[in-house]
Each structure stands twice: as structure tokens, then as C-alpha cells.
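Below, in C-alpha cells: the form predicted alone, a single chain.
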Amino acid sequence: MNGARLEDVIARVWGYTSLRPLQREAMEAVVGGRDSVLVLPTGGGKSLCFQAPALVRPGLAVVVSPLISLMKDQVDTLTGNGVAAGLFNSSLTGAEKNAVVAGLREGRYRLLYVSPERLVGEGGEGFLSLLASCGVSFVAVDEAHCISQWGHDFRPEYRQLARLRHFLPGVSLHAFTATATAQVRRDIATQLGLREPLELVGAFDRPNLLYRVLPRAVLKRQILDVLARHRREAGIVYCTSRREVDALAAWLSSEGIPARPYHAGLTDSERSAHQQAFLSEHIDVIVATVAFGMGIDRSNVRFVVHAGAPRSVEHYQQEAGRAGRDGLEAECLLIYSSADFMRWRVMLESSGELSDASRTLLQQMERYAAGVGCRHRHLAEYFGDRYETTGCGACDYCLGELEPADTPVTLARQILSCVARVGQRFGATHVASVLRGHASDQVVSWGHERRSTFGLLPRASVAELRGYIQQLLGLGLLRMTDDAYSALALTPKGLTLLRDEHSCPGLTLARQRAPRRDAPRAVSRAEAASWDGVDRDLFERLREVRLGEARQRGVPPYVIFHDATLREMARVRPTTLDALLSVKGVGARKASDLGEAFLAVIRTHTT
């Protein structure tokens, strides 16, 4: 019976007639009162797994979230769908807090979003006692990896959530996160005191994301190339320092691309204003440190650029995963150099965080960046998934944008030999000059034009050779020295390859394939499928209607409808309210409130 009620609620409120993997099992655990841990990638539909059961089970569902902006977005979306939802956090005024407390006592809410500080900080016991008197049906802990010291975003206040068991002894607890290794999942269950929890772990692969990696060359040109592929689309550019964020945002704006910076060095009001400008689609590009992203619910981010490598694959997966939350295609581009990893080591060492574990995480990130092979396979297998697909159709390697070297072992040994011949005292640019046979002033001053490796690779460009060197660094055949003027040096593994050409079976090197000027832009499988049958002009007109409705209501456009719903409208072109209700993402409340505005445009366009 509960299953039928869930299906009815989901179709009526959210307009969904089918569920994503593991959603049903997760909802049934919540409805059945069994503790659970759910790990689904960003965009996998975690929120629905506690929102829908809240409308099936009697009582008040409490959602713990550390993300104030996300709370507001989700409450706006829920109330827009006709669901009685509220929030309680530090952003409220005294009068607003009193109104929420009154609403709780009167039983007006089905869902209440609260910050962990509200539950464990000053006055927390009183608030928990209030909740205990309100008939709480279950507690959902979002971003649950924050409770684990083994997670990548540990927050001490989350540790104290175990007191929920004391104040709400008969209430089931449910942990939700997008990123959690087996060790983190065990820690979550222990710290929350979960009782024989059901553990559900979804596939980490996001087939709608197109992964690309580029060695850093002319960074600004590389970023402009991405923006040219995504005109009038939303994107995030991540940098590793505040200074880089400010400079890049200012430069983009000077190039006629409105962009705002976001980092911890801005005032609270500045950060809030820039974030709101992005969410409300007054701007489409934000340049940020990793301080930006958690709690950003804009679903139609079509590209994420890392203008420098992050410190771990876990961080990359979470940050890149902010693209394509609506399930439609999105591009994730990593632009990196070996200097990124040197910088991270210095930063971690100066902060006392450089450990064997953090070194390993950096090495794994470098291996991904320098790798030659299917990016989807690499990421899926890193997180412990089996990847059965042959050719993902959604990464630079599988789209044929990388050209494997014909004789990679010979090429690697030539580069390693050159590094050795110049005394392991120079960087990539100098080594590339020697290999190309370019008698620069520095090359001649050191007499390196007389080395046997001078001119070994005369047809290779500097960018191509730097790319090969980055790959050899990632493969552990070369390393950067730790002195003030870091230079390329051979590792024991690299020395072994110089002596024995058979010591690295399966070695692969590749360069970026130069696109033909008349060649069409590479399109992933997900992009081709998502646009199949869609009237693009109608889609753009529907976006304009959505923006107008959002401005009128004072909410972000994606709270009205996601892009995926607008594309479906532009595909099936409904002209009646009944037909509109068949479109995924259109529930009864939105059809009643908004339907005629969108139907009018569709009718006009199709006649």
C-alpha cells in the first residue's frame, strides 16, 4: 500500500512517473522506519528519497543540512509544489524563528530543514525537546560524510548529532551523501548510532558528463574555447587561490562575459549577492575557489572548468559533479600542470596536513590527469565500481580527441634520456627545446646543443612535448625536485625503463589531436540523445517564459522547471493541461499555477 501511495505522491507533486536506481529502496527504508545510509552521486535524486516519504508517513520529517542556501532552495521548490515545508537556521530573524516555532507547535509542517548548529549549539537541547513533542516521523541527515573524520569535508558539529538518539529514541535515522568510501560509510553508521542500517550505494558514474583533460598552455585561451562551446549556458570555473579567482573574474568581465568571483575572502554580503546573481540567472559564469558549490542547487550548470588540479579525485568528483544535476549533458574540463601538485604539497606541508594519505591522494589525482584512457572508466573504478561499458562516448579519449603515440616506449625513453643528459637540473620547457633541436640562448649557454638527445624530436611542438612530460610525471617515471628551482628528475621506475625497454608493459602516451577547422564539434552520446526531437527555438522561448515567471515570483528559474522538463515540452509540444501533466517534472500544482503560461507559447509556436 505504501508503495502505491509513494507512486501517487511522486506523480502528483513532482510529476515523475519513474524512479532512478535505488530511489525506491531508499524510500521504502524511510517509510518502513529502518535506519539507512544512501550514497548517490550528485544529481542522482537523493532529496526525493526523503521528501516523498515525508508526505506518506504521518508526522514531521526533520532534515539536517549544513547548507543554508540549499535549505532555502529546497524549501522554495517544495512550497512551489504545494508541500508544507519550513527551515530553521541562523539566517532567520527573531520574528521568523518565532513564526517557525509556532508553526511546529500547530503541526503546520511536513518537512523542517535545520542546521546541525541549531541542534547541537546553544539552546540545542531546548529545540530538540520541542521537536520531540512534534511527532517527528524520521530524521534525514544530508551531506552525512561531514560526520566522518575520514571524509573530505569533516565538520566537528556533525559528530554531536548522535544526541538525536537520546531525544528522539524511537525515530529512524537516515544518512544521505554523494561521496563516501566504505570506511566513511562505516564511520557514519557508528557516529550516528544507526541500528542495523540498510546500506545503499549507487553507481558513481555520471554518463551525462563529458570529461576532458588538457595540459595547461595558454590558460585564458583554453577557458575562452570552453565558453565558446557554451554560449548563454551556466558554468563554474574553479581556481586554487583567491588571487586567481579575482583576476580571472575581472578579465572575463573585461572580455564581455559577465562573471563574479566567489571565495572566503569576500564579505558575507558579497558572497551572498554573487551566489544569488548566479542562481537567479542574472549571470551565468562564476569563478570560485572550492568554497563555492556545496548547497548550489542550480540544476542546469552545463560546464565546470578546473583551472588547476584539485587535491584529490574525491574533490574533483564532487566539484565536477555540480555540472549536469538535471541529468542533461555537461562538460567537465580539467586544465592542469605538474606545478599544481607541487603547489598543493607546499600548501599542505605549511598547514601541517601533508601526510602519507594526502600524498597518495595527490598522486592519484595526478594519475587521473595524466592518464590516457577512458575517463569514465578511470573514475568509476577509482571509487570501486566495475565499468562494463566499452567506449563511454563521453570523454576526450573515447571521442578520439587524443592521438596515441605509435611507439610510446621509445618516445618515453627519448624524453627520459634527455632529462638525464641535461643533468636533471632543468624544467619541461628547456627539455622540450633540446628535444626539438631549438638552440635557444639557454640551451647554447649550457652546451646542450652538443648532447646526443638534441633534435631527437624535431617535429614535435612544445605543447606536445610538455604534454608527454606531464604524462610521464603522472606515470611516476619522472618527478619534480623539491628545491627552489624545481627541475625534472628520473624516478627509480624511470631509470629502470631507460635500462630495460620491457619494464613498463602497456605504457601509453598520447597527444591532443588537432581538430580540423571544418570539423563539427564533438558531441557526447548524452547530448545527442537529450536533444533528439527537441525544437530548439521553442526550448529557448520556454526558457524566456520560465525566467519571467521566476522573476515575478522571486525564485531561481530552476525552481519553476528544470531544463530537462522544458526540453521535454519542446519535444512533445503539449497543447492541453492534461497533455502537459504527462511531461516529466510537471506536477498537478505547477500545471495549475504555471501551465497556461507555457501552453500559450507552445500553441503559438506550433500554429
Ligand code: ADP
Second form
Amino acid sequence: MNGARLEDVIARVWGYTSLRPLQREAMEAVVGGRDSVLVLPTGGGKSLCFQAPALVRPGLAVVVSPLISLMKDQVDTLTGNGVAAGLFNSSLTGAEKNAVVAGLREGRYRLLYVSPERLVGEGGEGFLSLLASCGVSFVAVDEAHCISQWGHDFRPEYRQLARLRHFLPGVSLHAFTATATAQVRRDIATQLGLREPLELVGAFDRPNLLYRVLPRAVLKRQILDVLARHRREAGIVYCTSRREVDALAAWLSSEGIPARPYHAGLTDSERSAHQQAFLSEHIDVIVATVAFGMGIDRSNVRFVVHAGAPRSVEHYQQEAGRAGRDGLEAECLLIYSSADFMRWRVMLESSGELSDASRTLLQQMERYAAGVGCRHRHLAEYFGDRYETTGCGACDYCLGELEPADTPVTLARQILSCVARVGQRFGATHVASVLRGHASDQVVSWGHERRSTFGLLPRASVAELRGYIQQLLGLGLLRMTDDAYSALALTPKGLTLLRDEHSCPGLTLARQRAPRRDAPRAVSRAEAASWDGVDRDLFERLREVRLGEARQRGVPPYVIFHDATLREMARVRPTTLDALLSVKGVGARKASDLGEAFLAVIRTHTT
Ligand code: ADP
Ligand code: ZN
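For comparison with the form predicted alone, kindly provide the form predicted together with ligand ADP.
Shown next: the complete complex, the earlier chain at its head.
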């Protein structure tokens, strides 16, 4: 009975006719009042799992979220769909707060979004008591990994959410996150005091993302190439320092690409103005520091470029994951150099954060960057998922963009032999210098310019050699020593290859290279499928209509309709209200409020 009602509500309000993986299970837990933890990747559709049950269960649903801008988007979207939703956070004026409190007393809302500070900070108890008197049906804790020190974004105020249980006894608690490690999940359950929670963990892979990695060459050229692939589309460029952010944003603007900087060194009002410009499609490119990107979620981000490597694969996944949240194709490009990792080591050391754990995380990041193999597989397996697909069709490796070395066995043996000749006591930089025949001070001071492997690979660049070394580490032919020096050493498998060149059949090593400018642009399967049958001109016209409607209403365009919905309109080309209602993402309220504006354009375009 509840199931049928849920489906009804979802079709009518959101215009979705099918559910994504785990959505049904997650919603049944919420409707049935069983504590739960749902882990789905970004864009997996977590919000629906608490929003739809809120309309089915009697009473008020409370959503705790740390992201004030996302909160506003969600409330605007819900309101646009005809759902009575409100929010309560530090961005409200006194009068607005009073209005919300009055609304709560009158039972006006089905959903209330609150920031954790409002529940646990000063006056938190009063607010919790107020909620307790409002007949709360359940509490959804979004971004629940913030409660765990093992997550990538620990927020101490989340710890105090344990009080929810005390103030709202008998109310079920449901945690939502995109961070999947088992440790974080356990932490969430313990900290929130969940009772025998149902744990639902989705597949981690994001098939709509196209992953690429390039060694840093001429960075500006490399960035312009990406931008050329994504004209008029939204993107984020991540840099490691504020200075770099400011410089790149200014340079892009001078190149005629309006871009704004975003980092912790800006004032609150500057930051919020830049964020607003990005969300409302006044500008399409934002340049941000890796440490500071939580507020810039726009669902139709089509590319994320890292102009330097982040400090862990977890960070990379999180940041790159801001692309393609609407499920449509998007490109994630990592531009890195080995210097990035040294810079992180120095930075972590000076802030006292360099530990064995952080060193390992950095090494794993470098392994991803230098890896030859399917990137989707690498990421999925890194996060403990099995990955069954061969040839993902959405990464530089599977698209054939890496350049395989002609004689990989010889190359591997040259590198292994150099590691052995320097006594297995040096890192990748030193080994690369020796192989290239670069008589650096360190090389000379150890007398390594006299070793037979000195200058064995004079034409290879440092980046290339470091890349091969990472690949050999990944293949288990080399290892890092456990001592403080993190030197390269041979594994038994590596020793065997030195003795017997046939011991490693099928060995491949590869070089990353920029796609040739004149080469046709590689298109992932996800991209091809999402454009299949879409009238692109019509899609652009519909975007303009959406922008107009959004400006009129003062909301970001994707709050009106997602890109996926516009593309389907441009594929199906409905000319009647009924036909429009069958487009995924068009609910009853939006059809009646906005339908005519979009239909009019479709009709004139089609005739
Ligand atoms: P998450 O919170 O997991 O990052 P969202 O809740 O923002 O993901 O959902 C991502 C996108 O998927 C949104 O555009 C949402 O409207 C859409 N979506 C969610 N569930 C469905 C569904 N069952 N059918 C179609 N689209 C959906
Ligand atoms: Zn692949």
C-alpha cells in the first residue's frame, strides 16, 4: 500500500516513472520507520529517498544538512514541485526565522531543512523542543560522513547530533552519504545511536564520468583544450593554492572566458557573489582551491579539471564527483606532475599532518595518476567495489589515448636494474635522474654517474619515467620500503623479471599524452547515449527559455528543470501538456506552471 502510494507521489510530483538502484529499499526503510544508512555515489539520487517518504508519512520530516546553498536549491526545487518545504539556518534574517517558526507551529511544512548548528548550537535545545512538539515523523541526516573523523570532511558539530535520539525519542533516523568506507559507515551508526540500522551500499562507479589524466606540460594550453571541448558548459578548475586560483581566473577572463575565483581567502560576500554567478549561469567556469568547494554544487557541471593532484584518491573522487550530478556525461581531467606530490609532502610536514597514513594516501594518488589501466576499474577497486565491465568506453585508457611503450619488458628491466644498481635506497626522482643521465648533485655525491645504468634512457622525460615507476609499483614489480626513506626496492616478482625476461607475459607500460588537437574528440558511450535522437538546437533554445524563467523567479536554472529533462524534451518534442507530462522530470506542478512556455518553443521549432 505504501509502495503504491510512494510510486504515485513520485510520478505526480517529480515526474519519474522508474527508480534508481536502492531507492526503493531506502524509501521503504524510511516509510517503515527503520533506522538506516544509505551510501550512494553523488548523483545517485539520495534526496528522493527522504523527500518522497516525507510526503507519504504523516508529520514533519526534518533534514539535517551542512550545505547551506544546497539546502536552498533543494527547498526551491521542492517548492517548484508544489511541496511545502522550508529551511532554517544562519542565512535567514530574524523575521524569516520567525516566519519559519510560525509555519512550524501551524504545521505548514512537510519537510524542514536545518543546519546542524541550529540543532546543537546556542538555542539548539529550544529548537529541538519546538520540533518535538511538531510531530516529527523522521530525521534524515545528509552528508552523514561529516560525523566521522575517518571521512574527508569531519565537522565536530555533527558529533552532537547524538542528541536527536534524546529529544526525539521514537523518531527514526536515516543517514545519507556518498563516502563508502566501512569504517565511516560504522562510525555513523555509532555516533548517531542508530538501532540495528538497515545498511544499503550502492555501486560506486559513475559510468557517466569520462576520466582522463595528463602530465602537466603547458598548463594553460591544456586547460584551453578542455574548455574548447566544453563551450557554453559549466565546469570547475581546481588548483592547489589561492594564488594559483586568482591568477588562473584572471587569465581565463582575459582570454574571454568569464571565470571567477573561489577560495577561503575571499570575503564571505565575494565568495557568495561568485558562487551565485556560477549557479545562476552568469558565468560557467569557477576556479577553486581543492580545500574549498563544498558550496559550488551545480547539477549540470560538465567538466572538472584538476590543475594539480589532490592529496588522496578520496579527495579526487569527491572533487571530480561534482561533475555530472544530473547523470549526464561529464569529463574529469587530472593534470598532474610529480612535483605536486613533493609539494603535498612539504605542506603536510609543515602542518604536522604527515603520517604514514597520509604518505600512503599520497602514494595511492600518484599510482592512480600514473596508472595504465581502466580508470573506472581503478577507482571502483580502490573503494572496495568489484568492477565487472571490460572496456568502460569512458576513460583515456579504454579510449586508446595512452601511448603504449614499444618494448615494455626491456624498459621495465632497465628501470628495475637501475633500482638494484643504486642499492634499493633511493626514490623515484633519483632513479629517474640516473636513468636520464642527469648528473645531479645527489647523483654525483653517491657516485651514481659511474653506474652502468647511468644515461640508459636519455630521451625520456622525468614525468615519463616517474609514470613508468608508478606503473611498476602498481604491477607489483617494485615496492616502497617501509622505513622513513620510502626507497624503491625490488619485489620477488621484480627480481624474477630481471633474471628471466619471459617471466611477465603481457606486461604493458604506457605514456600519457595529450590527445592530438586535430584528432576527432573521443565520445564516451554515456555521452553518445544521452544525445541520441536529441535535437541540439532545440536543446539550446530550451536552455534559453529555462534561463529566462529562472531569472524571473530568482532561482538557479537547474532548479527549474535539469539538463536531462531538457534533453529528453528535445528528443521527444512533446507538443501537448499530456505528452510533456510523460517526460522524465516533469511533475504536475511544473507542467502547469511552466509547461506552456516550453511547449510554445517546441511547437514553433518543430513546425
Ligand atoms: P545525490 O544526493 O545522491 O547526490 P540527487 O538526489 O541530487 O543525488 O539526485 C541526482 C539527480 O538524479 C537529480 O537530478 C535527481 O532529480 C535525479 N533523480 C533522482 N532519482 C531519480 C529517478 N528515480 N529517476 C530519474 N531521475 C532521478
Ligand atoms: Zn576504462
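Numbering follows the first chain given and starts at 1. Since the structure is predicted, the reported quantities are computational estimates derived from the model, not experimental observations. Rigid core (definition): largest C-alpha set, two forms, superposition within 1.5 Å.
- With the core held fixed, S530 shows a CA shift below 2 Å between these two forms.
- Relative to the superposed rigid core, R499 undergoes a CA displacement of at least 2 Å between these two forms.
- In a rigid-core overlay of the protein, L475 has its C-alpha displaced by at least 2 Å between these two forms.
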